[in-house]
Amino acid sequence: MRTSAIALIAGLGVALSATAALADYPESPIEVIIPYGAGGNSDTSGRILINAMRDVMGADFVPLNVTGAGGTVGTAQLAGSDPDGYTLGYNPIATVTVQPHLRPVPYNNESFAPVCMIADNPTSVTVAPDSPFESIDDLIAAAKGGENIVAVGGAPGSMTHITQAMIADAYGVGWTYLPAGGGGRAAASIMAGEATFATDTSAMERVHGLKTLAVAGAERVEGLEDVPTLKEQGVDVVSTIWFGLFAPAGTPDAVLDTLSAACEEAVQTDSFIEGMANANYIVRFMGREEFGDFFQAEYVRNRELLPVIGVELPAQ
């Protein structure tokens, strides 16, 4: 008994100092992965966050850009490193749930412990300003009249070239896929008369000046209230491009809420929402839970629509 009784002291004296350190959270920086480089879509939502929680936690974020592999280096890195609330990730879709399903990643949906979803861009259809299409139809006409139509977006596998796909295989029309990179390059071929049209966020428009034909949303966008969505026009096509912060599985729930309360109050500030805004990002938080729901169905739907860009799935 008196063996027992030791043991049980030993093991409240462990839990309530666990308890006491959560309660000091966070006492040292928090590094968060960006696993892309400076200036582009995730580094450019992920700082606007970062500087908002920072001054919501007043604790030190330190955003680290770790670049390579179609993003999935970072989010590797982020998947090995100890679940203490001292390293997360700040991801966007593809790199947590279409990569691990393209080729041999040290990590899958069991790897993250989601924190919260901030911002969420439907895709849209978009061509030169000059471009003789004025809607889908015209383009997919031309398509099936057999003009060479060339669809341009970024890396394989990436939601741009998964959502040309979509749009190919619901019409039954066939294009020529260029990966040309992000949204400046996109817009930098189709001006230079390389591709045809883009299928990249709804932004393309107000920051490339482009003319968009069409919105893979399911809703028509902010600013874009005459373009239709692919759904009114009978295509059941919708596609997002969002963004979120995640910590290592096994990170505690005690650490969980606190980042994600945070998160939440970060996004109400008017730093973040006009941060923002001039940068072209349409507001959609998720709290921790919702969002960890929303990223595993994410998980699953986004497996099943690889067949459309050739990828073969293994049985299951």
Given for the second form:
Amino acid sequence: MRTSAIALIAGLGVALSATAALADYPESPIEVIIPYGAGGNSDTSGRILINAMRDVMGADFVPLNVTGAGGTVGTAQLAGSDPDGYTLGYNPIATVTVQPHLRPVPYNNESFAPVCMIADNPTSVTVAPDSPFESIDDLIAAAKGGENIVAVGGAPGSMTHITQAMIADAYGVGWTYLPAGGGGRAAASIMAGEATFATDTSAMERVHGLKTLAVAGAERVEGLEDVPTLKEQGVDVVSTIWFGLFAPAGTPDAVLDTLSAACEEAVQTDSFIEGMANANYIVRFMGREEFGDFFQAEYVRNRELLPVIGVELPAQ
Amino acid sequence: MGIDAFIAALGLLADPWAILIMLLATVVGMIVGALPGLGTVTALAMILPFTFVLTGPQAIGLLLAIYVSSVYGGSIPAILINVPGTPQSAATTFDGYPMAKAGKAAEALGWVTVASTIGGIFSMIVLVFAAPQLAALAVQFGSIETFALIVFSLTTIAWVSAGNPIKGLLAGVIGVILSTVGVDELSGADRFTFGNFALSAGFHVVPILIGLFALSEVFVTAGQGISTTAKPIISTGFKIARFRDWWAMKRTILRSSVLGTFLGVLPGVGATAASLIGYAQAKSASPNSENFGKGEPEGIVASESANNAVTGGALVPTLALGIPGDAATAVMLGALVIHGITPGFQLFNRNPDLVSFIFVALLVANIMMLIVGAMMAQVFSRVLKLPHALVMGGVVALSLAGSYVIRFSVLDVWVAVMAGISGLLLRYANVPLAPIVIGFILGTPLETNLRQGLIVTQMQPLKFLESPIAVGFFTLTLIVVLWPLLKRYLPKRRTID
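I would like to compare: after the form predicted alone, may I see the structure of the form predicted together with the partner chain?
Next comes the full complex, this chain leading.
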């Protein structure tokens, strides 16, 4: 008798919580899928955001690293989750706006409801500290002169890969591309003398002591004030790596509004600002509406850009 | 490291909270390491949020204690129930479980705990004295050098093939083939996925390992019936062998510790392969070679001192270059960054006090591991007093749950079951299982580095021979491969003389 009474109450509780979900959101832990392994770039910044969101909302956020296949496995899992506000995803640009154009993945731009953007890092062209190249023009001249130039970056379809293709296309040159991995692995290849330059984020100089020749941002970067942008050098190449919080499409507007507002508050907390600075991230916030439009524009831009710069994957 | 820096580092540790936190972390790390499927990376990721409320030194102490103790923790179930808690302890099952079955669990736990501590402290000492130099060496290893190192590492398959090199080679090839499933990181193309999106992430080492070693053992036991599994007298608890017995193993301990540290520093190989290679090398060199696989303490000592020596080694490139040596140090790197410490080429110059603190904390973490390990062994080893059928049921549950939590993928559960059935069949066919794991772990870095090397040399493999390091490893490989042939001729010559 007693157990059945408890079961009845529990059952009622579940039924009630389903209807009251919106009013009291969130009332259970929110899972945030990070589509890369613990310790990587996306993971570090994602956890900084999650901590700040946890403080702001007083709710429990649980990071979940679902790795594999260039981030598409975790992203696909997000796209297939219940749109109830209890599963979110933290994604960098390439997983959501590049990969769908390159390989068959079970999601596209209609699969997500963007919540907020929190960071936007320009990429940069970096070479070994003892490299003879002092400017982007030196590098391009060497490539035109037939020297063996090797660009290094992540797997095909990553922003590092796309950035070097954009630069090669803009200058009308060609070189070898070495997919060795991002950040540390790219730096290791350069230091081992295998690769000539990397097109990773502008933090490569600060963390690994590489020499920055140019920044592919809209404007110069703090800490690298002497380094010109590619735009200043006369080529229209702007390539940045942004990170944002997403929900599956169909998530109620009220939930998205709550999350977007909390995100805006979170990015202004001291711990977030300090954490992102330590991790070499440039904070850039966009709320739900603005980020939604931006995301769709980026999706279309990358779809049109890829064939132009010659990035395509082998037929599947 | 100067004496001043050392004293300053001890001062940071004088904080009683730091000591208490590290002690708790050692217990937590050991338990998480002992649970199959969770492992070092999960333990670190789990504990990461807690570090945000701590001071920098407390957080570093916490993470190091978790790192070190979780690597050790994996050996406990490897010995007691034949399930490696972490992939790093796969080689510990070979002799640890037979020892436990023969009623010597307490001795086995004693051997691994002390061996882990020695390996850990050895690598910490190397880190203290040679980190910048070793980091400079690691930088020399591009894809061509790493490829050569992995080719050499693959020769260990010969030693763990139980006298049947052809079957061992076959098993190694199966492992390499399994490693090719999923998205090819170099071209982005799907391979062997048969249009199944879940397969595009490839196979994970944990379900394969759990299936091959743990589940297949359960199946074998189930096939044997109850009468044959009558239990010998069981020793539970923790027994450290006499010094004389330890001294007899000094070469094995030293070899595995050097190997683990070295493979930790270099990219691409990792702790799991390090322990397998340490085991294989010990087997090839030991006079007790024929006892390996039947409960030889030297085997578990070789495996566990190697995998714990990786800890200090992997921290070398992590701290000195900002390039993590493996997935576990990648999490540590992320945590350090969140705490405002940027590892990289400037860390040793700018933050010498912090670096010495890391050294001291690593030493303390290793000593705590020894003490806590000795105490926990008393508790854990009681699992052997349970009825055998119950333990086997528990192994199945733990194996399947462990396979699931690694990526929250049901596919991985099926992979574990399939690996278990395949493992059973391969055991009946006398095909050794260890080479499958070696082939699987080294398959991806072997292929990746080969192809990267070919890209860099513009498809001219002969240019690989321009690297002296690569030539060195290729020569060693040739010697090892040809050694059995040479050995056949050498005694002949002697008889002629």
